[in-house]
Ligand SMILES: Cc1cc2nc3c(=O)[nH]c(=O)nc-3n(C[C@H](O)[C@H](O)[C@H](O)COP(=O)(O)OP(=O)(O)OC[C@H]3O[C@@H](n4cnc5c(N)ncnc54)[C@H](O)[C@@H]3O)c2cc1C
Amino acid sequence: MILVLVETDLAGTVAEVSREALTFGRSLAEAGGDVPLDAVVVGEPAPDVVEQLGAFGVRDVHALTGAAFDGYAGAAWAAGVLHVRAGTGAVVVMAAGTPRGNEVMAHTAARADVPMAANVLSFSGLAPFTVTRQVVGGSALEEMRLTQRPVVFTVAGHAVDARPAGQPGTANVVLERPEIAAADLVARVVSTEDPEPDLSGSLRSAKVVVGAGRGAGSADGFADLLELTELLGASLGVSRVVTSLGWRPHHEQVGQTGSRISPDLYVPCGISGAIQHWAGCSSAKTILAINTDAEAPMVTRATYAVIGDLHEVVPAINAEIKRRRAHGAGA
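Form predicted on its own: give me this chain's structure on its own.
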């Protein structure tokens, strides 16, 4: 049986990255001879969530309930996942490669005394179970064999497209109330604050992201970039140096110490592409880099590149988008 930890977003729906993980898990279940696919959620799920999970082929939704799950605690969530695993006999335990997914699966693997594979892109064998995963911030791929049970891993963002099951079913809700030790609640979220809003929603879930680096020049050099962001209905993401210099707030940072994004389109402008930044954007489906340096790492790794000063290129792009829209030609 395949067991997937599922996260929900602020709107109370199944997060896109978890839909991708469910799709990956379902393909694994089908390859194993149509074994069951179950989900673990924290808290009693809303009917809409249960319906969505059923549409993705989930058989049972195991809801972790009790005071220990009122807030996020990685160790407690892992204890809950292992409680469900013990009751179901799941041979695979997995999650989306989000900060929480990676932390909970790391705790899960450590407690089960098995290895964990993070940021998996695909699997190529079941006996032994063999996966290909991103390493070194996505700049290299590694083949890894997981011979112990349970198999524990996380799925990289955009490793697969989220796709409902061909024959969706009706998921059953199973309320779980595992006993959680006090030690598992030592590190936990005790309060949350709403971040300053992105220009158009969550940076991590944005389909289009416009990136800005040192090439912006100063805190006053973002006007054209912000206009492009608005024209594309995108979110703005910046490099670490931009936040370190105080030009933009930290919640916009993309990279190893910021947000990891996986948009359909990423437009990094004036970003050299250091490995720390690449770790946060390597899952983008298409990258269009704008940079004066044709040898910059971001340019050499990009799908497409425009060599030029962003303060000349971006205004030209903005003008063309507005011209086309004014003539009804789209953008």
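Could the form predicted in complex with this ligand be shown next, to go alongside the form predicted on its own?
Only a single chain is listed, so you will not see partners or other molecules.
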């Protein structure tokens, strides 16, 4: 049996990366001779969530309930996952390669005293179980063998497309109330500050996205980029460097640990095009890269490019758009 830790987003739907992990888990289940696919969720799942999980081929949804799961604690979640594993005899325990997913799987593997593979892209063999995963910031791949049971790993974000099962089923909810030791609740979230409003929906569905990376230079370096976004009726998408440095909010991040976009046009400015960023923008129909470095992966992979400083190029584009508009209006 294959057990997938599923995360739900703030709106109470199954997170896209969890749907990808379920898709990966299902292909594994099929390769293993149609073994069952179960999910673990934290808290009682909304009917919507149960329905989506059924559509992805999940048999049982194990819901971890009880006061221990009120505030996030990685150790408690892992204890819950292993409780379900003990009850179901799962041979594979997996999650999406999100911060939570990687953390809970690392706890799970440490407690079960087995290896864990982070950010897996594909599997190439079942016996011995062999996976290929991202290493060196995505610049290289590692083939890794996981010979112990349970096999524990996470799936890199957007490594596979989320696809519902051919025949949707109805998932069955199983309420679980594992006992959680006090020691597993010592490192626990005691407070969460107001969530940022999640505006990533408009980014994911945008027809045009203007991208900004480290090349923006600072939190104050976005004025021209925001003006271009406005002029194109676009959304702004950024690299992880930009969110890590606190220049822009996380919901604007594009990539493996951010949103996946599929606009008609993506205009990444000052973004190098690391594989984890590419994972989120590769389905853009046309890419126009603006970068000082003609050799940057984003430039070599783009459809079009302008080589230059975004702080010169973007204002010039804005001026040209405004000039043509004024001209058009006057004509």
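Positions refer to the first chain, counted from 1. Source: prediction; values computed, not measured. C-alpha atoms forming the largest set that superposes within 1.5 Å between two forms make up the rigid core.
Student: Using a superposition on the rigid core, decide whether the Cα position of R100 changes by 2 angstroms or more between the two forms.
Tutor: Comparing the forms between the two forms, which are aligned on their rigid core, R100 does not shift its C-alpha by 2 Å or more.
Student: Classify R85 as shifted (yes) or not shifted (no) between the two forms, where shifted means its C-alpha moves by 2 Å or more with the rigid core superposed.
Tutor: Stays below the 2 Å threshold, so no.
Student: Quick check on D34: with the core superposed, does its CA move 2 angstroms or more between the two forms?
Tutor: No, because once the rigid core is superposed, the C-alpha of D34 moves less than 2 Å between the two forms.
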